[in-house]
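So this first bit is one chain, no partners, the form predicted alone, shown in structure tokens.
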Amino acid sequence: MPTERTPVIIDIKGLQVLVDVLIEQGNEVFGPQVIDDVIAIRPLTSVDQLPAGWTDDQGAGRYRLHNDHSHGRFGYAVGPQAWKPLLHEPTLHTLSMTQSHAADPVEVHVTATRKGRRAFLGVRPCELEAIVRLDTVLLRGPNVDRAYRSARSDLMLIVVNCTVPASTCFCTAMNTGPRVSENVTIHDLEITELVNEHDGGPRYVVTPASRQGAEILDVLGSRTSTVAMTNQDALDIEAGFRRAESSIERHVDTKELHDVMIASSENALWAELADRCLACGNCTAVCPTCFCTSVNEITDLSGTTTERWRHWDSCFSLEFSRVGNAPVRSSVASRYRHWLTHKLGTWHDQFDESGCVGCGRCITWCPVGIDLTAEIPALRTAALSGGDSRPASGDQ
């Protein structure tokens, strides 16, 4: 970490040298777009890229982008896609097998997982913490997930803080935003758009948070012209930051929440839940800490070649809990439970924290509008209060 986190104010032009500095020291850098009606991650090369004037409106099952015609650049919330695909890949060529006679020995090769250098630009605080959560699943546990330290190593994070939430987020429940907590660290620079339609374009406060992060912007101060932050700027952020701590509507009470989880693992909820939930894995996809894959192994027709495939699955999927010749949770109920309980119960067993971030996405990516911010305070009342005991399913 610096010495010094003293921020400095660039301009949208500021903000282009930025990313030319990233580009010029050999990073592919990676930025907000809009690309076919949402907010998507994709290769940056220009500020005229990000989305300028656009927000979203996002409900439960609902998301839509309109321009409100301002000067900011990041002026939305979350769209569907997170930064996970860029670092966990959802279809990954592991390694080949290769045996061209009976008698040869089995030649293996592995694919290779290096990436080069990268930087992300507009990474929200919540997206922050669940690239924290999933650095202590596959960096920190007993098994390393080895393509994803690839992705991770040699990476630049920059943060943009969150000045407009969607009316999904609930990120001030989970201690995860609207701004970077003090006690996350693994990101370089951290951003807040400052937005003033009088002086006619946006302002950047920038602040370093590594030592890589303040070398950074120190290359920018002597390519752009840079100004100290005011009093009056720091009053304007503050500001800032509690309309969009006050617009946030959606809360989960935490306490005490993975004994609830746990509690109300025979609640008639679950059912009631099943009866709407199409099992369709959307929550799984879109969530920026669920890291489950499965193993495919495709054999060609000579059969002297084997490739093996990681990708993507879901415990939504029936197949994904099948043991032996069935499915441990064979129902949509069991399956839900076994979900957001995980989610937001025993990842704590595991890790030590909260599996969920608040970003909102689950809620605006189901099709039927399942919000579980709405469902926690049932699941609540009946493990306090001792209530309905029906099992949810034949499922245990």
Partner chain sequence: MTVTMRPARAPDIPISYGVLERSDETHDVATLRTYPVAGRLPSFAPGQFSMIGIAGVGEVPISISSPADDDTAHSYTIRAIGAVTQRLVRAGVGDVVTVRGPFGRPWDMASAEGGDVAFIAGGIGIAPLRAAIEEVVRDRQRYGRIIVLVGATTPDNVVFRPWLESLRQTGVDVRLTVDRPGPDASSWFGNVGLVTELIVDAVGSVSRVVQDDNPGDEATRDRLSAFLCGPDAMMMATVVELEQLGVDPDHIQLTLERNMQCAIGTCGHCQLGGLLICRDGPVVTATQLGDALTTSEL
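Okay, that was the form predicted alone. Show me the form predicted in complex with its partner chain next.
Excluded here are partners and other molecules; the one chain stands alone.
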């Protein structure tokens, strides 16, 4: 990168100027806000919309917000959804086909993909890592997903490091947070919020991460007062990350985790999990890396016009694995096994990285609170001891 990574410090007014500059440059800005008792991503024009003082209390199958009246705007961990719905839409019209008679050529109208500049403010490091994973699947394969490509172009990614992890987080285990990794290069700005409850409002340490980010920072410098980072600030930041890291309660041992997952295919744990699992698909919908989709064709009554819609699908649905007239994975045990094995094991085979970024959403938003971090040790133990020979599935 040609630009020096020199951080500057701005206050909350400066953060508003950043938002203003982004909007002036033609971006639609999105950021976290309190909507319907959760922190959701919505279009944002003012820093007053940010969740001031709000923090999230998360546990297995449980999420509550409370306001501790702190000065921070980013004093929460992660909301119910990452940025996936904006990049990989839940439902998308892809094309329409017209054919009046069986012998007519099919006329295809391809739906235009979205256009326009956007800026995402408040991307968590684990969420940024999830975008890296989606990029690999949808942009770096032999074929490119055209809708995702459009959504990813003209996009400014502004990371806000995580200083208040939730109890469901395990980013330190997956090496995806709480601070953005130096190995990730897809973002434009990196921000760390500094909150000192004794001396007024929050301050933001802003570091450029791309040429565009540096340019924005230059404009910001001309429009608002910025100060350089002091040694004390640097110490405060480091202390903040150490606090964040040490507050992370959940852990996954990733040593040879791929092999553990592959060796666990016959483990009886899957059947036990199926007793609890609702196969409702919530974990896949909230997972920031789950990318699976299906296509549905809607016809008019005459069958002349067909609208092709793509929508999120889940490997927990019976239809997902259908071949011919029967699903390959009919038992819930096999569906759960597929999901978790893909996340932690076969994703490496397919895409050379982990499918899990440790955000903990699948734990929080599972209606019955299934916690993968609590299940993996049993898989590891069984795999190391030569495996559990009881069948994984069958009578479900």
